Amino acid sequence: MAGVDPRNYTNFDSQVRYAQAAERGKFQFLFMPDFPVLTGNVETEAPMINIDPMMTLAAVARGTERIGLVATGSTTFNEPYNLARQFKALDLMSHGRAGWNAVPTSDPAIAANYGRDLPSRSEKYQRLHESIQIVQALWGSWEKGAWLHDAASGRFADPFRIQPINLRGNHVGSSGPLPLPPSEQGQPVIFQAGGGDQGLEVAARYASGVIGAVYTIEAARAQRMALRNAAERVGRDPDEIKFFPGLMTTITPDRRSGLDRRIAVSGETFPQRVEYLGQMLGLQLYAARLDEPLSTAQLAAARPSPRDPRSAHALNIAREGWSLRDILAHGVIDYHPVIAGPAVEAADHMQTWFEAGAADGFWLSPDVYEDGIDALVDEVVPLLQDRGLFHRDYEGTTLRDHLGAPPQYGLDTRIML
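What is the structure of this single chain, taken in the form predicted on its own?
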């Protein structure tokens, strides 16, 4: 994209600048995924979003004051002690703003990088449950008053209030204790990003925030309700768990300029996507006709695929008379809804979903960070604030404050396997 320095891939100063822009907009948290594998087409794009989530957020922590810092840490190829120490250290250095997205690994290429095969899904989730409980126990291995730091008496800590945990499951274990005291929020907040019954169970038991992957308002409402019901079944208040569906944004003065920008950013992938668009609509489509709209006969014959919830939206866009290239630029094959156009369209989308009980908030993915975050902050956020839907300033200092998550230190005694 014009104006973007391709060296930003290794430039932590750029990552800090983007975080500061989000903090200026009073965003509750940043979310860093992790891809420990070479992905994508490195001939034309960087292989991942960040070179390392924990290192990136450590830099961001020093350049920000309030915004939450959530990173992904897989339990499949990381030991609980390492995860507990890294995330607690980030929580301390950020003064209580850290969150851990606790997930298993599903990519065989990542497993190969660790010299392993992927375990079965059942084994991965057994290890995940054990890991979360051991990590939380390690986080609580210093009692809250254990750290004295009393220069007058010369006492640094009370050793009798620092205890080993001595936990071992079928897959992982740790003796502890962790050599780190509580943070301002006690310990990091647990997030979850994943699907299926086992992902739902993890979220219900441990998570305060869930990163959703849904395309329709109906699916979002159903997933949020399933999360709330599952949390209640294991003894938690359903309001403790917040569901964040995704929204991809290209904020521009009008729809045409938004589509043109999306074509400039990712249009080289469109010829390969035409065939799948045809499958979604029950038609045979050709890349050679990217700049043509569907004919009257094609529109009459088109049928949205019952196997893809995005298909109905794709057909509606096609019926508006857009070319195949423009239909794809609308994001009809993306995994989250796409807004390409004026800020009011993004604000309307979020308000509609929120008021329908389909979201507690949103995780936003702007097309180009260099100016896309500022567009959200300067154009979308004020609309939401004026409508009384979004706060005008942070009311607290920690991630738990931002999410309204209850205090927790160590294991949640209500939740036992």
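Moving on from the form predicted on its own, please list the structure of the form predicted in complex with another copy of the chain.
What follows is just the one chain, with no partners and no other molecules.
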């Protein structure tokens, strides 16, 4: 595909270039999902995954100076000690820019890569709670100021401010201490990106940032409010948790070229998606008619499916008269809202959501073209800056600075194990 080098899949230089572009745009953080399994049609496209989030962020940490570095790490098949050590190492390496998106694993194919079946949902969440508490306790096993590194006196550390943690839950445990001192931000920031009541509970207790998968402004506002209320219920200031709904972008001079660019990326999958688009609209649709718009009769009969929150938007796009192919190119079946078109549309989307209390910021996913991030940085960011909605430079140096989260040493909540 023109504009995408298939070798980028294993090219850490391209990951570093991407991060440097985001840093040029003063983005607060990179957010790295994780999906340790081979998926997709590998014959025609690179898997949409990062080959290893921590190794990638190590490379990025060495090639950037300010942008935060948030990686997903599942607690279902990882030991708390290993998570604590590697995220803290990233935090030290980046001088206080690391964050951990703490999630359970929900795909049976991933469990199979670990030679196991998925535990029950309640067991996974119990282990997640235990793991976060152990990891935060390990991070805090060196108190603030424990690391002296005083060349003059020869004192390396204050052993009275380094303590074991001796925590043992039902699923995981650790004695500690971790042999790593605090970073410039104390310890990494917790993120959360799961869903449901159990995910909300985790976010409310521990998270400073939450990534949302939400399609409408109303749903985003409701999720953000639920999150803030849940935080208050556990005694936290709701402003301590920032909600970042996703937004996917293809920034082009006009809508048509944006759609064409998206068709070039994923148009080959459209024929098999037509049937589902029909279900969303309450119609029978056929791949053979991919290049035709809906007929007047179809538009009159169409009803957005209550089973898919993206359906109303899909119908709105259909009513604009686009062909089925172009409706799909609008990303109506994508994981997040999609902007395909001029920068001002992306800026307007974000301003509207932000001013409606539906977002504290956004997790932006530019398309896979190598210049997708540049269009965001060079065209969308200046619009937001001119409108007074986005900072013109970093105010601090750590991820906690960027999020307005206070420094942290150890657990943020009382131990519940």
